[in-house]
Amino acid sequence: MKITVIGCGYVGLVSGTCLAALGHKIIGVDVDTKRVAGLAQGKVPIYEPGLSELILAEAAAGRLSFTTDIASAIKESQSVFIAVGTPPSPKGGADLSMLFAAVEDVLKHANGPKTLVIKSTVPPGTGEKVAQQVAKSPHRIEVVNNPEFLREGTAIQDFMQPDRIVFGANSNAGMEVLREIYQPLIDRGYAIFSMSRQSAELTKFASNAMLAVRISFINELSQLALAIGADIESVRVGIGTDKRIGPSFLKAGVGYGGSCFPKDVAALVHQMQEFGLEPHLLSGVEKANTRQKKAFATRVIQSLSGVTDPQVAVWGLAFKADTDDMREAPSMEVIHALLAAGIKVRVYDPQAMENARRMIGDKVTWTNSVDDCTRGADAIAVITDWSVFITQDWPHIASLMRGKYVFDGRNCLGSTKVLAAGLIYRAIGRPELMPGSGKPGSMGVVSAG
C-alpha cells in the first residue's frame, strides 16, 4: 500500500521507517526543509539505536521517501498517517493545532477516497472533531486511531514486535484497512485489539497514566523507605514477584520525564476538570513527581551544605538512555535548583549534550567525557542510567574527585564497587552506606546495587 506519513519526528520516522520494512511504500512528509534534505542523505535528526541503518535500508529498496510536497504525497497515497506533535496547551490539555492543520491539508489534496489514520497522541474524543472536518469533503475519508507505544531506545523492536496493536475506528471499512496494513504482523501471530476510536484514544492515555501511577507510587514509598531505614530495592522485589502486582515500572529513580508521561498525565487531569470530574488520583501523580525531583536536588545541596566553592558532576541529561530526548528531563529541575543553590554544575550526556545545551545555555560547565565531568567534583549525581556509567571504574573515579558523594538517581550503581573505592554512597529509598559499611539488611536476591 502507498501511505503518505506527515511528520518526520520521533513518531513519525519510527512508524514510516517500520511501516516500510513490512513492505508498504511510504513517503514522509515535513514542513522542514533542512529536516527532509538531511533524511534523504541518511541524517537522522533523533538518537535511536537502528533507527538510522533501517532508513537507509529501506530508502535503498525504493521503499521510504521523503519530501515536503505534501500535496503530491496525498493525492499518491491510499493512506495518510498523521504523525505530528500534539505538545500542552498554554491553556491545558493538548495543542491540536498542527494536527487539524494537517486533516486540512488532506482534505486540500484529497483527490479520491483516502483513510486517515491518526498516529499522534490526542485526548479522547479528537477522532470525532476529525471526522467531523473531513466530513464537508467530496471524498469519502475514513478516520480512524492507531495509538503508538514506542519506547524511546526499543522503538523498532516495539514496532515489529509489539504486545499489541490497537485499532480504533468506527466503521468496518476503517477497520480492514488498518488490518491490510498490518497484515504481516498478524500473520506472524501478534495480538489485534478492534475497538472505538474513543475507546482507543483512551487506551493510549490511559497505559501512559498507570505506568506514571506506577512510577511515582514506588517513588512515593522510596521517601519513606528512606526516613524508616528500609531499602526500596528490596520492597520493589518483594511485591514485583506478586503475579497480580509485577515488576514493571516499579524502578524508583529522580522521576520519570519524557514526552509522553508528564503531557498525557496533564492532559488526562484537563480533560476530567472539564467534565466536572475531580481527578484526585491522577492530580497527585503530577506533585509525587515534582516532589521526587526537587527532594533528589535537595539530598545533594544539603550533603555539601559546609563544602567550600562545591561541585557536583551530573551523569547524564536526557530523561532515559539510549535517547537524546531532552523533553522534561528530570536534570533540568536538578541542575536548576544546584545553580540556585550556588553549585557548580559540570555535566555529560552520551547523547543528550546538544539538545541540553540549548536549553540551559552556558550556565553550566559542558565536558566531553565522564572523567573530564568528574575532575575535581565533591558529589557526583547520576540522573540517566546510561551503560557507560554503570560500568566505570571506581578507584579511577575516586582519584578524579574532590569530595566523597555519589548520589544514585536510578539505583543503578553497584554499591559495593561504590564503598569499595572508598565513596560514600546515597541512592534513592535506601540507607546512606559508608565504606566498610556493609549492606545490612539486604535480600537474598541479586537485585540492582
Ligand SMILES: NC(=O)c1ccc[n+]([C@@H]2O[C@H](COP(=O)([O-])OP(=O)(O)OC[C@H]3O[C@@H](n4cnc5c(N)ncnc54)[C@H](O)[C@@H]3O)[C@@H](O)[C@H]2O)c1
The other form holds:
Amino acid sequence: MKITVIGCGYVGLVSGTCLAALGHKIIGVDVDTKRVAGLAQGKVPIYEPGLSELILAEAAAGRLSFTTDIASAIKESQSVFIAVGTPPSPKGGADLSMLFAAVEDVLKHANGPKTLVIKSTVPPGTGEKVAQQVAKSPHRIEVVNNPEFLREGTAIQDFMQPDRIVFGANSNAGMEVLREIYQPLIDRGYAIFSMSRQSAELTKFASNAMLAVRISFINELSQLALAIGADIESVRVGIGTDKRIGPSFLKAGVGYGGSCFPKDVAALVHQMQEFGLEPHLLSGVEKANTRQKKAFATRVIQSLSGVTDPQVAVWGLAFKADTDDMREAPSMEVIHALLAAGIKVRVYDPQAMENARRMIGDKVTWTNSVDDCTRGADAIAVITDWSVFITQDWPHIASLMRGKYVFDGRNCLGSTKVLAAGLIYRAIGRPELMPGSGKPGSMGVVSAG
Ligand SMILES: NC(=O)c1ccc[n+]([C@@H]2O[C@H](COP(=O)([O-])OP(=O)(O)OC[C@H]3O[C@@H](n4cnc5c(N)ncnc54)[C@H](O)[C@@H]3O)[C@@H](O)[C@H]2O)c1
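Can you switch from the form predicted alone and show the form predicted together with this ligand instead?
Then the entire complex follows, led off by the chain already shown.
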C-alpha cells in the first residue's frame, strides 16, 4: 500500500521505515526542511541502533522516500499515518496543535477516500474530534488509532517483533485497512487486538502510566530501603520473581524521563481532573518521580559540603541508554541542582551531547570521553546506564579523580569493583558502602527493567 507518514521523528521514522521493510511504499513528510533534506541524502537526524542502515536499504529498494511536499504525498497515498509530537501543553494536558495541523493538511489535500491512522499518542477522545474535523471533507476519511509501543534504543525490534499490535477503529472499513497494512506481521503470528478507537487511545496511555507506576513504586521504596539499611536490589529480585508481579520496570533509579512517561502521566492526570475524577495514584507517581531526582542531587551535594571548589563528573545525559533523546531527561534536573549549589559540572554522554548542549549551553564543561569527564572530579554521578560506564576500569578511574565518591543513579555498576578501587559507592536504595566494608547484601541478580 502507498502510505504517507507525517512526522519524521523517532516514531515516524522508525514506523515508516519498518512499514517499508514490510513491503509498503512509504513517503515520509516533515515540516522541518533541514531534516527532510538530510534524510533525502541518507543522513538520519536521530540516534537509534540499526535505523540508518535500514533507511538506506529501504530507500535504495525504492520503498522509502522523504519530502516536504505534503500535498502530493497525500494525493498519492491511500493511508496517512500521523506521527507528529504531542508534547505537554502549558495548561497541563497534551498540546495537540501539531496533530490538528497535520489533520488539516489531510483534509485540504485529500483527493479521494483515505484512511487516517493516528500513530501519535493522544488523549482518549481525540480520534472523535479528528473524525468531526475530517467529516467536512467531500471524501470519506476513516479515522483509526494505532498506538505505538516502541522503545527508543530497541525501536526497530519492537516494531518488527511487537508484544501486540493495537487496532482502534469504530468501523469495519477502518479495521480492514489496518489489517491490510499489518498483514505481514499478522502472518508471522503477532497478536492483534482490535478495539474501539477510544479504548485504543486509553490502552496507550494506560500502558505508559502502568510502567511509570512501577518505576515510582520501586523508587519510593528505595527511599525507605536507604533509611532502614535494606538493599532495594534484593527487594527487587524478591518481588520480581513472583509471577504475578514480574521483573520489568522495577529497577530503582534517579527517576523516569523521556518524551513519553512524564507527558503521558501528566496528560492522564489532567484528563481525569477535567472529568471531575481525582487521580490519587497518578498524582503520587509524579510526585515520587520529582522527589527521586531531587533526592539524588541532594545526596551528591551533601557529600561534597566540606570540599573546596567541588567538581562532579556527570556520566550520561540521555534519559536512558542507547538514545540521544534528552526530552525530560533526569540529568537536567540533577545538573541544575548541582550548579545551584555552586558545584562545577563536567559532562559526558556517548550520543546525547549535541541535544544536551542546546539545553544547557556553557553552564557545564563538555568533555569528549569518560576519562576527560572524570579528571579531577570529587564525585562521579552516573545518570544514564550506558554500557561504556558499566565496563570501566575502576582503578584507572580512581587514579583520575581528586575525590572518592561514586553515585550510581541507575544501580548499574559493579559495586565490588568500585569499592576495590578504593572508592566510596553510593547507589539508589542500597546501603552506603566504603572501601573495605565487604560485599553488599545483594543477591546479585540482574534482570530486565
Ligand atoms: N519517542 C517515543 O519513544 C515514542 C514511543 C511511542 C509513542 N510516541 C508518540 O509518538 C508521537 C511522536 O513522537 P516522536 O518522539 O516521534 O516525536 P518527534 O518530536 O521526534 O517527531 C515529530 C516530528 O513531527 C514533525 N512535525 C510536527 N508537525 C508536523 C506537521 N504538521 N507536518 C509534518 N511534520 C510535522 C516534527 O518536525 C518532528 O520531526 C508522540 O505523540 C509521542 O508521544 C513516542
